[in-house]
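What follows is a single chain, given as C-alpha cells, in the form predicted on its own.
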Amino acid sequence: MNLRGATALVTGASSGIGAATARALARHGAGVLLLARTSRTLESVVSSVRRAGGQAEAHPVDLSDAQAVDRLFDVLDARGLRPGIVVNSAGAGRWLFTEETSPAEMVQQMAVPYFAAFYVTRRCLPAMLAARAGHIVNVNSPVARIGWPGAAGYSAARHALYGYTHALRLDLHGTGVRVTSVIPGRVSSEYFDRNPGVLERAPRAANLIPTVTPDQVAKAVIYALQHKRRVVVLPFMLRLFFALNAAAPRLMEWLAVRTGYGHASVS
C-alpha cells in the first residue's frame, strides 16, 4: 500500500504506540488524523510531526462514548475527510482479578480498546468500501492469545478486540478492504507508568520476551500496511510463545499458572 499522500486516523495517538505511529506515518508521506481523549498532549505529537514536515491534526475525543464519535466523523465528513487507513491503538486496563475489578471498570476496559475499534471502524468503513480500498489495523496485546491469571476483565476486552478483528477480515474478503491485527510483547510505554503493580502479575515465564519500544510497534504497522500483512507479532520470542501454545496449549496453561499471579501467590 502506498502511504505517500493517504489520510491516516490513529486512535490513542496522544502517547505509546498511538504516538509513535502517528510519526511514522507521517514521516512516510501520510496525512494523519491523531484521536484520544488528551487535548494537550495530542497538541504536543502534531506539533511534533509538523516540525518534521508532517501533516496532522489534533482531535480530542472520549473514544468510548458512541455518540461523541459520531459526532466528530459527522465533521471530519463534513470537511471530505475520509481515511483509508485506520489504526486502532487505543488501549486502558488494569490486571485485576474478577473480585477487585467493579462493573464500571469492567465496562470502560471494554469500552476502550474493544468498543472504540468498533465505533471508529464503523464509521469508516461506508467510505472504504465504497473506494474499494482501505487498512484497518487493530494493535492488541499477547494476552489476547495467551491468557494469564489476575488479569480476567483485561484478558475479555482483548479477546473481544481479537474475535472482532477476525470476523471483521472475514466480512470484509472481496471489498478491497484489509483487515490486521498487530500484537507487540511488553512495550516500554507510559502504559505501565499509568498502572502501578502491573508487572508484578504478569507470569515469570514472559521475562523471556525482550521488551520492545512504541516505535519498533510503529515499525510493525507500516511493515504490515506495505506487505498486506494479516498478522504481525513481535518480537520474534513472542511469536515462539505463540507457536508453543499452538502445538501445547496445556503446557502453556501450566505455565502461566506456574509463574503467573494466582490467587495462592497472594494467600
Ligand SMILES: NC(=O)c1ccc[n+]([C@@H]2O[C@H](COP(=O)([O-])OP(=O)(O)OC[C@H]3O[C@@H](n4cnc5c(N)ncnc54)[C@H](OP(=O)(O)O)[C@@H]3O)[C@@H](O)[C@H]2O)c1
Second form
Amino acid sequence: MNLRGATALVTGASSGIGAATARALARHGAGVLLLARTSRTLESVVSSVRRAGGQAEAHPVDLSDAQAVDRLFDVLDARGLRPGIVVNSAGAGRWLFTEETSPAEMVQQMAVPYFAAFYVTRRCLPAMLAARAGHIVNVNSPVARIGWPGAAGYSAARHALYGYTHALRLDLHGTGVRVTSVIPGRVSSEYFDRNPGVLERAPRAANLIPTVTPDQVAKAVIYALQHKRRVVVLPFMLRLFFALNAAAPRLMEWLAVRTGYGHASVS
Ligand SMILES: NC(=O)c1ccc[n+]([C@@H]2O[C@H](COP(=O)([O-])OP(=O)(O)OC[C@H]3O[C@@H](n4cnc5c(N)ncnc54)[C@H](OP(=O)(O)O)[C@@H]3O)[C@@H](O)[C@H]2O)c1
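Hand over the structure of the form predicted in complex with the named molecule; the form predicted on its own is what we had up.
To see the whole picture, the full complex is given below, headed by that same chain.
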C-alpha cells in the first residue's frame, strides 16, 4: 500500500507502540489522526510529528465509550476525513486471577483493546469498502496465541481481539480491504508503569525472548502495510515459541505453568 498521501488513524497514539507507529506513518508521508484519552500526551506526539515535517492531529477520546467514538467519527466524516489505514493499538489491562478481577475491571479489560478496535473499525469500514481499498492493523499480545497463568481477563481480551481480526479478514476477502495482526513480544513501553504488577507475573520462560522497542513494532506495522502481511510476529524468538506451541502444546503449557504465576506458585 502506498503510504504517501494516505490518511491513517492510530489508536493508543499517546504512548508506546501507538505513538511510535503514528510517527513512523507520518515519516512515510501519511497524514495521521491520533486517538487516545490524554490530550497533553497526544499533543506532544503531534508536535514531534510536525517538527519532523509530518502531518498529524490529535483527537482525544475514550475508546471504551461507543457513543464518544461515534461522535468523533461524525466530526471526521463531516470534514471528509476517511482513514484508509487504521492501526488499533489502544490497550490496557492488569494481569489478575479471576477472583481478583471485579466485573467492572473485566469489562474495562475487554473494552480496550477489543471493543475499542470493533467500534473504530465499524466506523471506518464503509468508506474502505466503497473505495475497495484499506488496511486495518490490530496490535495484539503473544497471550492471544499462547496461554499463560496469572492473567485470565487480559488473556481473554487478547483472544477476543485475535478472533475478531481473523474473522474480519475472512469477511473482507476479495473486497480490497486487508487485515493484519501484529504480535510483538515484550515491548519497552510505558505499559508496565500504567498496569502495575504485570512484569512480576510474566512467565520466566518469556525472559528468553528479547524485548523490542516501540519503534521496532512501528517498523513491523509499516512492513505489514507495505507487504500486505496477514500476521507479523516479532522478535524472531517469539516465532520459535509459537512454532513450539503448535508442535507441542502440552510442553508449552508445562513451561508456562512451571515458570509462570499460577495459584500453586504463590501459595
Ligand atoms: N508493552 C508490551 O510489552 C506489549 C507487548 C505485546 C502487546 N502489547 C499490547 O499492545 C497494546 C499497546 O501497548 P503499549 O505497550 O503501547 O502500551 P501503552 O504505552 O500503555 O499505551 C497504551 C495506549 O492506549 C491508550 N488507551 C488506553 N485506554 C484507552 C481508552 N480507554 N481510550 C483511548 N485510549 C486508551 C493509552 O492512552 P491514554 O491513557 O491517553 O488513553 C495509550 O496511548 C496493548 O494492547 C498491549 O497489551 C504490549
